[in-house]
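Just one chain is shown here, as structure tokens, and it is the form predicted alone.
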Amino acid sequence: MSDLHQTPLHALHLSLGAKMVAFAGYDMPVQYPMGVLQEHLHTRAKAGLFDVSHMGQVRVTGPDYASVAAALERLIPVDIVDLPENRQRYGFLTNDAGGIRDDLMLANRGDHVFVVVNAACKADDIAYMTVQLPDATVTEITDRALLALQGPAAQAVLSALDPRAADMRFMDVATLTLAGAECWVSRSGYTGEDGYEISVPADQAEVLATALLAHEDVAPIGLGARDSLRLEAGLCLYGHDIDTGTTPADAALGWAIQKVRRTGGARAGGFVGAEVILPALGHAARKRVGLLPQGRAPMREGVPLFASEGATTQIGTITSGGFGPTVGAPVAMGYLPTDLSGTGTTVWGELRGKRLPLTVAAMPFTPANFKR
């Protein structure tokens, strides 16, 4: 008997012929009969439907939004106080050493902050926030599923169910009625494409998913294509590209820390690890970079990197890598010393005992198509 958790869409995945794998304690679809390559290309061309119900949905409430936002700013180094109502932004929880405990999305919902955290971290995140925010109430939402509809056809598909979806901008959040269900929707995603993430009551999730899949442009997409899509988009996977030993400066995520929270800003610092993170912005010794292997062989997580073909000292490591179907070639990301992180620099990866060249490249590897 499996001790894996199941999402509310588990039976639907099986009926669609999904290959299931264990992921973050859940039984999740890694691919469908279409296959990872075609699922990836379908999402880029039309629209893909992802089950991301394994992720943590959390409501943080208090006397009012301002007090909750100010409290959260002690844990998260982004501008939450000034975030307009019904807007969201990317952020991360940090530790005393300046490392990233988890990355997340947070939204101003008027009377509370809605937070979505990674599946593998959610129990620790919720426990941590509960202790660190004694004057707020941290509640895990366990009766809702989470779907992602991604791709250039996403707006047409979703606005056919609720026309208000078309009016949303990138990073807007709204409450929409979809297939009879009250859904909390953001216009965002993890693929580099336009799209939406949809929190739906668990008992209505299959009805909504079925309605979306009934559209000729929508196909179910598994974790395999989700990973290749986010890699082409230059987006981090927690526990691989970022972790508790990675600072935002290392990870090239300084853009997520607004000026108001930086040195000289009106609410500079005041967050966990600030004394490490703020001085490192623009001065990190290492940097996350995009890498293009010169050849057809993908270089995956763990491949060591060297400054030259004959060098004996390792200078970095690939943290994510694989074949990029849109790019039509292998793509990867990893960490290099900052002085070797410039676009066009050649480094060498050791693959099965052989040194092969890679070129440092700008990310994303394929242009982002967010709705601005």
Given for the second form:
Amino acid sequence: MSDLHQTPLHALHLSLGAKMVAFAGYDMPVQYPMGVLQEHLHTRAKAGLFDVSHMGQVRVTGPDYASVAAALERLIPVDIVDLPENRQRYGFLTNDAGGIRDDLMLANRGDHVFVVVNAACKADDIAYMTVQLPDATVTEITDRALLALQGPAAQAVLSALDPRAADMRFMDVATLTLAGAECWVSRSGYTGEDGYEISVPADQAEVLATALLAHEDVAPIGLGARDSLRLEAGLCLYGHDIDTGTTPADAALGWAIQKVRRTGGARAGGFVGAEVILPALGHAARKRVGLLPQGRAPMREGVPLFASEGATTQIGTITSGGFGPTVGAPVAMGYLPTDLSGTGTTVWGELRGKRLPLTVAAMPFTPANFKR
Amino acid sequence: MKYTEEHEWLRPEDDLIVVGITEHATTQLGDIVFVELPEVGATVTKDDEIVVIESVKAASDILAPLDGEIVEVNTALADNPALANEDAIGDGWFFKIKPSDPSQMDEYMDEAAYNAMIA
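Mind giving me the form predicted together with its partner chain, seeing as the form predicted alone was just shown?
Expanding to the full complex; the earlier chain stays at the top.
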């Protein structure tokens, strides 16, 4: 335990009765006394407060935004150059084989790019960007916590602290004053709900979290419900649904690569792995799909998939799965050969020695409630 | 009532033993979302894995505590797995077994010993 990092909200988690687990080198709350199921449902009904301070907050600076953006576009196949100021975008770092080193959120903050990366990847990401971007300065921001406030009540809760929160649209970024703290806020998250992610100075994080939790609609939510929420929302978990062996084409993340970076676009290619990724868009041999087990038994990561009840050749694998509290049934995602990936196709998962049917289904499993 | 180290409770009912899991176990497992029960009529051997429980977090097995025959299973629990969380020692029972060797009950803990184990 002593080797684990603690976030600035560690003491608050303990005082709230959280059950703590090791995650990506941090001692993190997996659930609070409410329990994973109720935490999940509460987030979809009202608002949940998540501590995501384990994630990496990174500032990339250079002579100006345009040059930093152009440099980052060599590592990330999305449109960063034309991203308007104070707008955020989803992206990923790719490798030479077209695989995904990490997925991330990046924002144009006027004179720099603000990047949020996965906790387990952050040391590697920062080292990699530092080497690959010799004309830029890559700085990990270690004196800030990161909170996520997610759910239909998030706007009402946050705009009570700073009314400007209500003016933000999905993927807008702004500096707000929340409970006396200067916060960098984006209208985004990873639950499929409307909400905000809030970067707050570490020494003011507990005051802000306490102020948010004082609202009757806000409950603290652990990593357990964070996982079931993102799974129902059809969002990838790095290291499970995507990794260095999956290309954005395999992972059905082609939507994140804007036209300008694709073949025929004004800034086509020019990123690591482009020669693999661009031709594969729309032509991948396998595809990440949503899967609904037809019975009640959850099918989790690692369950092998087959084309029929008696088939001997495995055709795919579940990469995330569990019970979807809002769906009220098990949900999963995994990889299938593209010709067997059509919505409505039945495939079979082998669970405890038995073959059980699943239906290929569109994602998200629950409708997204973003404020576009 | 007797208790196993696997957090099952065993309650004699005429010549049968009703089996479920303790409140301590359901609290540890979290919200239970799926229960797979054995087949009525199945002959089981002590320590066979005969029940699968899935909580929101993970799958776990329940072992047959005794040799015998499964004579009834709680179909209401299969339809509504949350019963195990709501009423672990009542409506959340799992199955009834007719033991072939009732003396196997003697090796299990009484309530005081079980409470001491989980304390």
